[in-house]
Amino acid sequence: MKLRQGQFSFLPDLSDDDIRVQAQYAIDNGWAVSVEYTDDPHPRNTYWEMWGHPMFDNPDAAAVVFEVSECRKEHGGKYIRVIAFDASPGWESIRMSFIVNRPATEPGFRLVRQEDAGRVVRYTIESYAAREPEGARYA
């Protein structure tokens, strides 16, 4: 199962040149670009580990591609994404987010149904990755 999360999630994996083009678009719009990684990509896990510092005053997308490459060297078996943060008043939020690296095997998610009193039914999503301890989930 291939995780579908962020922009471009239904397209083939992005090449380094594709990443550069998208990062340059973010930079041209004045957005700060960051690289993040995780081994648990649950949709509600919005806080991934940050690789390095956000690139607030970076004028060239080649630096973003370099940081992605360095992150892949150390965390190549995890999910890696590029995000672009717009600090403009009124926005102050992520404007762009896309996955640039995936583990060799993606364990996926399962839907858990919970029945309660009064015919109440609740559903939750659990990541199969979370069954293993952190750092050993994709070993």
The other form holds:
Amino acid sequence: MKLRQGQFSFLPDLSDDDIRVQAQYAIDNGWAVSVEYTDDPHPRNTYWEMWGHPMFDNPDAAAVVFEVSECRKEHGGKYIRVIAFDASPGWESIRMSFIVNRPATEPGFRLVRQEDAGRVVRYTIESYAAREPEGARYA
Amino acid sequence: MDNPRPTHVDLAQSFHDSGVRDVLRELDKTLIGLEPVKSRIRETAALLLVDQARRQMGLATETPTLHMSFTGNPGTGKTTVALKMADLLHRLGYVRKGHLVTVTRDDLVGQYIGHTAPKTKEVLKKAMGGVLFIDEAYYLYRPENERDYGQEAIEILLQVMENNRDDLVVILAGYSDRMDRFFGSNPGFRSRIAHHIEFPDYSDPELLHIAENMLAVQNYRLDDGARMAMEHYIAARRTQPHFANARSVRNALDRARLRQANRLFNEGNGPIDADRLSLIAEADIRASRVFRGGLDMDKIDGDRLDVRAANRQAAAQ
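The form predicted together with its partner chain, contrasted with the form predicted on its own above:
The complete assembly is shown below, putting the previous chain first.
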């Protein structure tokens, strides 16, 4: 099951050129672009591992593509995303976020039902991948 | 999607449209002397224009190697030309942004193990889409210390110069003899750099011309006596140590402005008009210590200071 998180996730995977154009858009808007990776695909997992520092003063997006490919070399079997942080007052938050790399196989999520008092059922989801310990989740 | 390929190109038209002509004209106008450099830049521009046309017609696919080395004595305009070169490459579409990032060894080489690679990569990332200008590049390689981290920076540089040729252009600059030695011990660099441009020293009349241009930009001018003094100054300064071509001239002019301000202040009688404010007189230049034997004067002054300090110490005891 393909993970649908962030922008462009219903489109075919982005090529390096697509990534460059999108990152350049963010840079031209004055947002700091950074690269992050994780092997825990849970949608509420907002804090992914940082790959290097956010790029505050790179005028060209080639640097972003460079970092993405560096990150792929190390973490090619995990999820990698590019995010753009807007530091302007009032925003101070992420403006863009899109996945640029995903594992070869994505097992998807299972629905977990928890019986609670009074026949109440609580639902949650759990990634099949997350049953394995960190670092051993994807081939 | 693909545009149909043109069957013929008008080089003169693209020369005009790309704005290359403006850059070259500005180069001709603002840079004095440096004829071999200018002709090399014109050649490079022509090559790139032709290459661009070939690409439009589908004849060329590879990006040409544009890494360069600028060699020449201090103050011969290497940085200035690098700035122009970045502009030129930007207009021709070989770099996307056309900014110039100037670095030296300190910006690339770290201080402890594992510090160099991130530092170098950070600089390279900043320079992507533009031109990376490495001043005094030979300092990167220190043969006397085999554990020097410079080697690591060189390896990363070479790798990026090769793999990210579309993303950035690297210009190495430095004094001729040391750069030759640097290239000799790093053959990888020599083969990855296509354009070696040699910057000649300026002649005395050229330096005088440069001096007048520098002053004109700041709305100063020399009177006839001062021009003569400046000519003598340049001739005298050249024979003294640490002569740095245009940079020495600029420093001399800065000091002359200082003396001029001081003179006007001390004369200080009556109103001063714009003409007097912008005139550098002969005395302002003649007062330079270059006419009194040059920098060695410093040493004499220094000795005198030492004597004074010794006296003071003796008095204190």
